[in-house]
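Take a look at this one chain, the form predicted on its own, written out in structure tokens.
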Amino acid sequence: MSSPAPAIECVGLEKTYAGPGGGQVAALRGVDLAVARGEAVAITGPSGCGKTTLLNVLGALDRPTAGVARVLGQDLAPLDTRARALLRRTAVGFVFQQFHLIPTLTAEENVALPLRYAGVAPAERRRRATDLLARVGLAARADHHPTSLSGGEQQRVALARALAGGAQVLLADEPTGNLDRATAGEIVALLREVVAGGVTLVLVTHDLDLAGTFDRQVKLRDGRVEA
């Protein structure tokens, strides 16, 4: 029996941007990468090497200039705006260094917001948001606004929101970058629980100690996979 297709597959992936003076800046230069379903992979490398660009392409936030990027078997390049938005709502979740919570909404409302955009009924939105906040240990803080939550608690809310649509792939860009060491460890433990539940994780980090605890490290340099 053949093995299942990778959750993420890049073949000759390239991304260029318009640079100053009308030139071109190459952010990704022929990246080949496969991530198995349920695998946790850390992307490392110096600033400006293409780590965030790679996440943006994989998350259908940006289009590749050349090559192939597939997520859950779906080729991202030909997808129109509606299809890309649907993929982000239902299959791919994001966690960022900045929490990007809406300050006027409670924790529960922040988690439920993507479900509102997806047309989920209010009662179901509340049920899912409540369950997810309990999953990340914040059931008692559901009615609190972001300004009354610690940094670690805000990142937990952001993680719950990323999973609200049933994401099978989680993309995390320096999710512990604004947290102290102890709190960062708590967030990483939560991410491991998510992966244990079958979610595929690709995490960008400058923390080599953290990267060393993942299933695999992929090091980028100058837009290429170095190791």
The other form holds:
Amino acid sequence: MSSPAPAIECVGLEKTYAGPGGGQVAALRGVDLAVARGEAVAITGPSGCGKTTLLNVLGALDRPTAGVARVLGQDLAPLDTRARALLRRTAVGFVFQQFHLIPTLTAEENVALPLRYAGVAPAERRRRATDLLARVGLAARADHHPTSLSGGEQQRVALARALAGGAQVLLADEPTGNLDRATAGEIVALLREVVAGGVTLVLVTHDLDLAGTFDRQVKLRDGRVEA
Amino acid sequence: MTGLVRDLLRQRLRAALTVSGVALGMLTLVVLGALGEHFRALVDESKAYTRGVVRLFTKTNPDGINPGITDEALDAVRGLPGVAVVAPTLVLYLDGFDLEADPLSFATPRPLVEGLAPDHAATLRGGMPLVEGRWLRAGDERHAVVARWLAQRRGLGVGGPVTIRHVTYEVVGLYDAPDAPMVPAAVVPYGPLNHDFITPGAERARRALGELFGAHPLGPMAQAALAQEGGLEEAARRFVEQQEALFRVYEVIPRDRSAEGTRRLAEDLRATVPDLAVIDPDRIEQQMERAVALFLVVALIVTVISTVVGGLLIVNTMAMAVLERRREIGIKSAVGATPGQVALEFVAEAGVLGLTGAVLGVLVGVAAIRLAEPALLAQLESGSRLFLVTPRLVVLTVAYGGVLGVLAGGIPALRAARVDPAIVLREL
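What about the form predicted in complex with its partner chain, after the form predicted on its own?
Full assembly next; the chain just shown is listed first.
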């Protein structure tokens, strides 16, 4: 019996951007990486080493220039824009350093956003969003707008939103970067709960102490995985 | 839907200005459309007046002479087997001309009075429904049947007096009539109207002939003419009648008043009296349809121009919204919105702008019509209606507003759909 495919698999992954003056900027230079299902991996490295680019490619926000990137067995390279959106809606969740909540929507509406695009009926959307907010300890703040929430609360809402579509892979880009230590600890605790539930976590961080608490740490330098 | 309205209300002033711009265009559409609907309704309503009657007019022959409607021609018409009635009709301005007071009075729509043979009035004009009293009948002299709109405007009623061309008549009936330019506002017996019309002209002609004959030695023919019964008086009358005959219309009622029967008789008449213009209902309706179509084309051009301005406002507003919401677009894409879904949100928003503008335009347009119509009618002294706001016009205007919004929102929406979430989220 063969073991299930890894949640994330990169082979020789490259990503090049058009730079100023018509030149090319290589953000990823042949990244090889495999993350097992349910594993929690921290990506570390200096600024500009390609951490966020790697996350964007794995989350189907960006297209790889060369190499292979597979998420839950799905090769990302041939996917068109719509298929990549569907993947983000159903299989991959994002948590960003700046939270990226929509200011005109309430916490509940922000959480329900992926469900809206999945065509879930409004009543069901509300029920599931309320459940998720309760799971991150914000049931009482469902009707609040992001501007009336603290940083930690906003990040909890963002985490609930990332899980709303039933994500099996969670990509977190410096999720504690804008939080104080205590609040950061609460968010990390929530992330661990999520991983305990079987979700695969890839977390980008500068915080080496935090990185050391995860199953594995992958260091990136100049777009390559350090040995 | 609430989210969509909330998005629109983020920039209240901008949204309000855009909606106002669209509303102005739609107001133009409603006002011109209501005018067009009025004209179109007139064409239909006028069929009650034109149907089942063929009209004979004089026309100028190839030699440049207008021979009028001669007794010989009328005898030929009466001899046709398909002809039931041939009756003269005299159409005049109900209040006469007062060129001194109003030099352009001939160019302004004014109420008309029609002189008909009273015993045929019900047959000739029975297509227009009588709402009170009776039609004219044999023996009527100073009696009138008037259009309801004129009665309302001038406070006339059955049994009361009405002044027509400075002469008092008794109102014996009221009928419903469209306010088309050719449809009379009153019908009176032909004889008295014709007499009142001719007498002043005959008097002038008598004076002129008298001066002419008095100034020169009379030849034997002139002497013979004056020796006839009536003398100079009768000669003058005949002269004026001959002139006046150029302007008189004869109406011919076919035995078969169906559309086909009327058409057939018109063809027979054209063959029988080629020196007369034979106008059948089809001809009149075609003419009216053509006039309405011409108006509608002009109205369409004006409307398109005015509504396109509103459309451009929507394009601008939505393009600004796309620029301002690039971050949100990126977030929505990141959580799984497809480009189509992103575009649809902006298209829907633009559609709501267009719809709101259209609804506002319709409301303001209808209110403006309600306010302005009485004053305009009083100014024109004609008819009971100038605008007709139909359900069709309202529905089409609102739908057009929605479509305009959707089309105008299309380009910004495409730009929104092309926003690259990776780039936008990296910029933040």
